[in-house]
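One chain comes next, on its own, written out as structure tokens in the form predicted alone.
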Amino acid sequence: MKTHGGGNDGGVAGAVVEFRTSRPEIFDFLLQEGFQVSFVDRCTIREFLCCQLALCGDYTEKNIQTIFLNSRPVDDVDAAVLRGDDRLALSAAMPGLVGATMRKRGFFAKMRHSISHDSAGGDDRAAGRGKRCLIQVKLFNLLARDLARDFLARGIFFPVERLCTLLGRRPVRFFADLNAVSVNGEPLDSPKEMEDRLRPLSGCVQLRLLGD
């Protein structure tokens, strides 16, 4: 997924698709595939979730049970620092011994010490902190549905070519749940026009859920 520099949202070029829906969870297929979101560079995972996404409290503690940063399991969300182009994966509790082993601060965490995320090096946070850039995020299992509204309202970036491919596989009922869809500010007569309007474009598209 290509990242472009500059701009308040990380400077991703391409189209902006805005829409309304009462069921943002229908976009779980995108959130599980992986997307980019704008964030303030060099924050901890807790700061990203709580301060930038407003995902604090019991939900975060109880439901985000497994975290991978650049493919390494994370135990301490207050020590792991996010940087531009990092890859962050969030999951609810996964089943089986492997799931239990990967769980943050879990009983079996010591078994995968050699592959766990090493928070050393976070002392360079001051340098460049505050710059807006992009991070790649994947949401697994129930998180893709539970957090769909939070991420889509913020605006997610997705490769336009891949989006068109996935939209072409969506059932009719998917589009029936979308309202007031626009591409670059131009309203569409039907949500199903979205694929045709986006296909000639390249780069990334920003998908943004509008409020009521």
Contents of the next structure:
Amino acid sequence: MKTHGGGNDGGVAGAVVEFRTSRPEIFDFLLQEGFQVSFVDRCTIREFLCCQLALCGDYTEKNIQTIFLNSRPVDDVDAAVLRGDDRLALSAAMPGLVGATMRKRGFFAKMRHSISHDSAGGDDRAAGRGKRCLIQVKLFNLLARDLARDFLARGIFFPVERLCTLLGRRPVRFFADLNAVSVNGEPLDSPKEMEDRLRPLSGCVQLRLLGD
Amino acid sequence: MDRIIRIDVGAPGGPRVTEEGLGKYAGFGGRALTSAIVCAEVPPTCHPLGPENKLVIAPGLMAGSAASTSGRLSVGCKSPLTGGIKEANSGGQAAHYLGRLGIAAIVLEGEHNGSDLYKITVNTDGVKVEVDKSLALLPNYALCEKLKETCGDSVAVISIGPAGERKMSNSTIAVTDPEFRPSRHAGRGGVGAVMGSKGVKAIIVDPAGTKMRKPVDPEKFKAANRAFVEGLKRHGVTGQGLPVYGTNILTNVLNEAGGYPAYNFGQGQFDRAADISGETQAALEDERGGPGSSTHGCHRGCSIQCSGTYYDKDGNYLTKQPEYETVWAHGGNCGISDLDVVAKLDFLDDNYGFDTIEMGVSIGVAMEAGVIEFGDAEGAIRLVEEAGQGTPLGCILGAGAATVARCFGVERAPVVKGQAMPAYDPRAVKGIGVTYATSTQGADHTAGYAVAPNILKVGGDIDPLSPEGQADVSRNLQIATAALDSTGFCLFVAFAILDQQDTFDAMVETINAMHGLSLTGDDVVELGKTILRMERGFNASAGFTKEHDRLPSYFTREPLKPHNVVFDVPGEELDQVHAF
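Switch from the form predicted alone, shown above, to the form predicted in complex with its partner chain and output its structure.
Let us now look at the entire complex, which starts with that chain.
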């Protein structure tokens, strides 16, 4: 079973939004677009998921079936090394022949050989290893639902302008699922105020799910 | 299910209905049956809209039974779009109803004279052909509303819209879903035009008084079907991904991979993909229609439930959940990122009877030509309306992407054998490019879809990480798919049978128990090969050569961003796909 990682940011945000919710999966609209989290540079994908996010075990093995590193499908999570500003996308198993083709080590992986991630070139791994920096992560489909709590509890960074645009499209029900929302430590009377409070800002906002 | 109904629309004194046994076609269903009849009875060099062509409508082998997820209907003919053999298929209620009536195929044949428009009713009393000019040029939804007044809504309707009546090369045959909406379509290859050329507007299939077909071995069937359903529910794709998000779950993944053809295959990523993703679409459907709106079956007895219902902002039905290929064709391919616009276009396509892939690609080519700008949502709607109304520009659009490119002087027509490519760029995913190039059907993503050759052991073991052997993989997929197309099982069972040997075995056991057979995996492979050999033979006689098994040359010349790759599988390798 997956386990929950602890919070640890390290990025720079123009504002920090903290909130409580029993349904963190309501943020899937944002998780699919891509957000930033801090990580320890030059780790493998397995180290990132298992050691830094504490996403280990059967869940990760069975459910994270499709992985892209900088738009390249990954077959070997122990060989693919993450670097600052990389983009990592995670998905469940996909339908369609091409969906099956994108799976890690899938039967049809050869069909996308020319775009697959090549793990060669990781010789510089030792050079910058250990430095904290940011990586962009995208969570698609079932993984956005399942892993929302893990990432939001850790704290994620997202462009504030885009966040305001997306908040403007949320139904009323979304805000009803949020509790104890604060911006830079100041509690909001209503979660709906969030968009107005953030709109004058620029850069990134950190979203952080508080524990129970 | 042992009767073939033939309707000669050119018989002296009016259409003549005859009935015969399966004869030499015994053992065939679905695609195997449509292709066998077309190959045996249609001259390959005939004009697709001429009297020599035939339209064959055939449910799969499991139609009318209690086998889960087995309601697929095949339609075959010589294609007006490709000039080769065609099998297009659809979900909906009709296949099961035909099966319950014991009908293996309906064949429309002969020369239609005059302007009579026929409505055909098939029920336990037999087959009745009536002239009904009041149905002329009715769009599919209005047609079903009108037919409901006299037939009720517990029948299934197989129909054409104005596109089929106008004999446009991009025209579908619609099939009603459980809600009696004409939302399911045998979309590809212009099959609607062939039905239109026979003067047939609608076939009403009334199952009243029929019962579900009984298996030869009921106990074995029950156990196998239960295991099959359990396997579908257990698998991540058929049990979770598809029911929750539908096929549009693929948008984010293909886009991330750089294999999402945006702007008429101009680049491999669309920067607003998240706005039209399956995740966004499912949330919108559930928000507007209530929880569960994003999960729905296209026919009763489906265990996957990959469809859904799309409502407008006021909560009114707009269309069924648009499929991934539709959202891509009218969305990213045209630079459009508004799901409401895509849904509107999907409805218009269904209503007039256009294939969404072909129409979306046609509009993309028109955008490249400058007819309208990329991203022009209102313009795209206007173009489909013109096509539906049969204006001169609309007739060009309704003739398909290759024709649009010829008319407007555009080289970049993403077609093979005249049929538009679906939502996967063959430069990024070369294996699917091999299938596009060599399929008997023209560019078709479903031609190599039954992703189970590992279980069927077609071609032996392969190394999935080796770059060599694209032709081998494509060949094996095409063989497996041709066989599955004959059963009536939905293509989406492919994933559960890819990963779970016991689910594959259960599926084969349901077939065996239903028909008293003892099929093995080898038999399934042999059936697939037989179908492909027939279809290749037809195409060869129609004038197709290996030069037709190629992608347009610009795919070998123009790199696709972001990976900057071209399609570089050699022609010699493509020529090996059908070497079996």
